[in-house]
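The chain below stands alone, shown as structure tokens; this is the form predicted on its own.
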Amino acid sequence: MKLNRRHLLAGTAAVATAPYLGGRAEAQTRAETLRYVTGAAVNTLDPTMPGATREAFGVSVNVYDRLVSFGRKQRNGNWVFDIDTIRGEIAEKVDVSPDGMTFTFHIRKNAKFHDGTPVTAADVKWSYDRAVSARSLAAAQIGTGSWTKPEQFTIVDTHTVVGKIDKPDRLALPNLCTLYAIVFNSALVKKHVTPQDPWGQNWTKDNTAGSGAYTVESFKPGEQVILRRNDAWTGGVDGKPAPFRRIICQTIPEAATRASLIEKGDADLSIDLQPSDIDTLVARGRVKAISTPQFNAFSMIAFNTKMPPFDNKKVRQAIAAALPYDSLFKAGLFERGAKLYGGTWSGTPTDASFPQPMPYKQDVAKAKALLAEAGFPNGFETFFAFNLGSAAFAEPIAALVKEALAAINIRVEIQKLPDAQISTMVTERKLPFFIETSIAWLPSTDYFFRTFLYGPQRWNYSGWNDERIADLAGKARFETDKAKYDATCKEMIAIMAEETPIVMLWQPNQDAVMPKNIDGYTYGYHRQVDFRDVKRT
């Protein structure tokens, strides 16, 4: 991490020289607007609240600051998010201990709320309290941090807070910058609680009270957010506010629509197009396509560990001996993103990092063998899962699954379940095995390991719960030797490569797609669309 440990942060700390507007401004033009067009839907305006979706994130990250957030790099010509790089946001520089375990935040003091009212040292004490007590996602993800209770944040003076954690955590400060740690103008919340509700969630569900580049000027859920530029916030390029003076976010279901909206130029930006189209689209020269494998995502077929034969090694390894992967990357992809097999390493890996190309190849022989150890020389029967909702992607991979698998006699029938459906059976553990995509905020490989690869969470798809990756993982979190830390993540990957309770896939491409003269996308770890940084050039 580029940060100095002792010293403050790159701020975004320009002097706020524009006036808070108030009311809805006016002459906005369609060069000032911008429409971006989803398949999914906002359900809600507080992204702690259980059932958020992906779009409610994207609109909180324009809507609430937090103290500190990713700076941005290039990778491979495209502007994506940094772990490695933090910036201000609220806070003009943190002061870090030589021990790594006292963060000592220093709020600009000219940074305010949309109403007009200062950010405090209390907003943010208030903020981390609700964070880690009340009931919502922001607790289990921040606790990541070591972040767990509200004695941990104190207010030193009106604009300096301070956090400690008992260990020095590697993940303690970008916790911080996820859209979970988002600081609520705590007087405006307030007025909203009631005894039953001591957080004001009802509230903060369908308004907002942030401190954000835009506000919020309509919200029908399920169908349209409109925000508005807040001319006083000044964190973006130059210290000047966002570029867009509108910002329209349309749910169009039909990914055909949404295409087709964006190449006559009625609308902006899309980030759900279907792969299959994107080439077609660009190849006809309206519009461009910005694509980046997420490489904090994941996509595998996960199997059971707890449920027979899955349970058994052998079978699993046997199965990710049989798999066609070259053939199921084309057609569920059509080999848009990057691959997490075929990679050459056997053993212990040369690289400390994760996801990264596993070594499995398709080697029939070899399959047959390890079922015959597994002592189901005969096969079995089964069935494989996917999500309907992912269909178009699933549909055709499931069934290269069960033609591969029917060569070393596992008879496969295929179910396509409702999201719904699949998310219970997942978690109830029922299903024997299944292809899904997942992604990490934070892209650190013990992270990796903690979230999808060990515990009784909903994330560790195979309800994998292997001793040694619970003690290297607890080891690794908090190592600060980075020689030691990477010989100890080395060692999880080994281990995973070698019991397979997933087989990885790939990292599919976000294709950001948009007319030509869109410019400044950036690639989020939360998958969404930061339009802080999105001009018409």
Contents of the next structure:
Amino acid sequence: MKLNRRHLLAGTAAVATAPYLGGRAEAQTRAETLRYVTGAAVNTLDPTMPGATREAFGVSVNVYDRLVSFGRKQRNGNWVFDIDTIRGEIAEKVDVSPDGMTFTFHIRKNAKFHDGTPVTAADVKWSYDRAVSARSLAAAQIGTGSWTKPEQFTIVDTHTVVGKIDKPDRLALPNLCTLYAIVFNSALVKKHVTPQDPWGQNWTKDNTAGSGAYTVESFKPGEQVILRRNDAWTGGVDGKPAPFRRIICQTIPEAATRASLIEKGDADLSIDLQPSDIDTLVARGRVKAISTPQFNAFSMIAFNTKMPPFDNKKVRQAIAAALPYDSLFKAGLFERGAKLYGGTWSGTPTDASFPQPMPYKQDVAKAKALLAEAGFPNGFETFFAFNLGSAAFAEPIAALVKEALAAINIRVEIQKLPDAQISTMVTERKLPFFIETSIAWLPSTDYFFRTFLYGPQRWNYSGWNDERIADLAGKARFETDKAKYDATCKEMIAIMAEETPIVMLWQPNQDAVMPKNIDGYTYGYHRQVDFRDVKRT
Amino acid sequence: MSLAASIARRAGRRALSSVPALFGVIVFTFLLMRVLPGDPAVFFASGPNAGQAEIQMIREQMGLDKPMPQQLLLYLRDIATGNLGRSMNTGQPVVADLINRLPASLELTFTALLLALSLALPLGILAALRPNSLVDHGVRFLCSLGVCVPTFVSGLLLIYAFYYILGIAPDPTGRLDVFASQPPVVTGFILIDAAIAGEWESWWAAASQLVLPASTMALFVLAPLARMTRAAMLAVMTSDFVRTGEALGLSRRRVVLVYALRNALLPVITIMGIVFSTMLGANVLVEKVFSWPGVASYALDALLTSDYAPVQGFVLLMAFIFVLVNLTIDVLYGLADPRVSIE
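Would you generate the structure of this protein in the form predicted in complex with the partner chain, following the form predicted on its own above?
What follows is the whole complex; the chain from before opens it.
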């Protein structure tokens, strides 16, 4: 090229404007980027890995697609997931046979993995075989929907898969909406399998093979994950790509720092700020909070029904009658949630939903009488435990419990235990009583009972194993008649209210805090953010 | 024998004699972690329907199903091959995590130490030259303040003032602004890497991220350094050679900075070594408040969840660094005072 004066001038102009263009491009990227800050960390890109954190679940929801997905509905003015509307994600249509036991999934013809290869029935079959066979978290979960062996899934043609179950299970389809039933690019994963690792689990920990709305741009375990939009994605409700071009999920351990970032407008979303800070933040007027009671979760005080004196029903009832519920709700949660105490019914509930307000209220005289009946007129000594990690809300509660129980002569020592230690002691049933919060992905009454109030699993905190519950929950699971299902559920709730293996306290709010121009946030079953819903207005 | 050869010989001997200590640390941490209450397998079996089978699965994955002596032997074999196990918290090999995170901690600690020294030495000397004067009291007040305020309080205060209210500090989240470009990793020290790559914008971004956490840390360790300098200087200033120097008519500056300071430095160097090691391992709170991806917060997270491999790896690393720091201190002794010999 000949260098003349004109070229030189043009070149100089270009060089001179370059920084400004760069600056503008950057500003644009910021508007199209969602910076999400959280206290916890993503530790794997494969949500089915044992030990996967909740944040890892959140990332996988946006990176992988499932055949089907939950719809959403309005609940008290907020968007929440809806287990009763199921829509296609990779599947364009699901045909359910009249007996409710055969599901035919029709895969969208234009569904493509991130590498551009089409999603086929073989991928779905391989992914579901993996979910039920591989040693991962998936098998136990989707087993609750009667999916237990590879033979249940058959390929009809390239775009059709059939799933069969033996009994009409109410949770068969909802289970396939959960983040364990993700569809992998089987050809890609198979390149990385080894004889010791037939499902490629070591590879999927740090790599993705999905078809979801986002791809992983960078993954620094424990620090941050950056997601980039998959422009070819059409799995959304409107078939359009996700609103944000880029998502930064950053781990910021200190809640106060997260709050400042949001308020200064440097970060766009956080769902785990201190409940005590939310009101002041909102009052200062720079941010908004979308507070949704976590209607599929509950906080409770669980009694160890395997350990004396808590194996005595009367002792449990006495404590349930001695607790100062309103003060607990104020001190621990600043009343940011929905109450699960003070129910007005007695005997059998009027409503079959669960969790619902249970008929517990403070009545010290009754508590004293019950304790005397139980054979402890002079009370006893015990200890109350909580998780160090949730000290912010559990510590005031523990103090109030101690004070309230002193009134009925139960002398309580408070123990703060680190995460691993308290999990171990709960599982080994060594704690007399303690406070916990738990969540069910599929908020259906029989599922709550099967998961939290019966069986050997860790989440049955009270170790309560009443044969009546086993019988009723087993029946309810396969009951197709709504009226009969409701009757069975009410019976289970009545038994639980009477036996009091746990005292339900409340459903804490999930407070999603964001600048005012962020819109569309939906509360998900996984308690994480589905970035595909969120946009900047 | 030349100085370098002598130093090398000392270093070699030191390294060799520290092997039994390191071995002891490995075995001790290994046993300690297993004695602590809390079963990591139970904690990590966190699936919505986690049962006994899943706990067993994780136990096998972490190698906890084998008898303890066998676990220890396997662990020693792994260490010999440079494998410190895998962290359940981050899902990564511990060696990789430590390699990623150690430079972050070191960069912060070095900066903080440098900052603290550049303040503590002049303050200590000033205080010693005019004992019980206003200056001395002022220094004492500043030191007490620094040591009394816990680091997470001073950290949050600094964030509140300089980021939230004044808006001059960048957002206190890690080593580099999330929107800034990361220089190619050579040493892991962002300041050095950015300088090598010539990315001065990144260098500036990283440096400004460093200011608040380094100041928080420096404030906290100002007291031991300044007080030690003052005490040592006071002792030296009344000694014979200072009097001689003054009697010979040497300038005040020369007496103080050359003859007195050099002799007063020995205890300061000792305390500096201790302060450095403490800062590196114990300043979890600073790392937490500033989301600093360092080794200390990594170890704390692992400890809370009884994640054995990272804690063991961290302790081993710290032991190793301690050995190195002690060695460096000994070498510095020799430089500060030729009479000192560690043969």
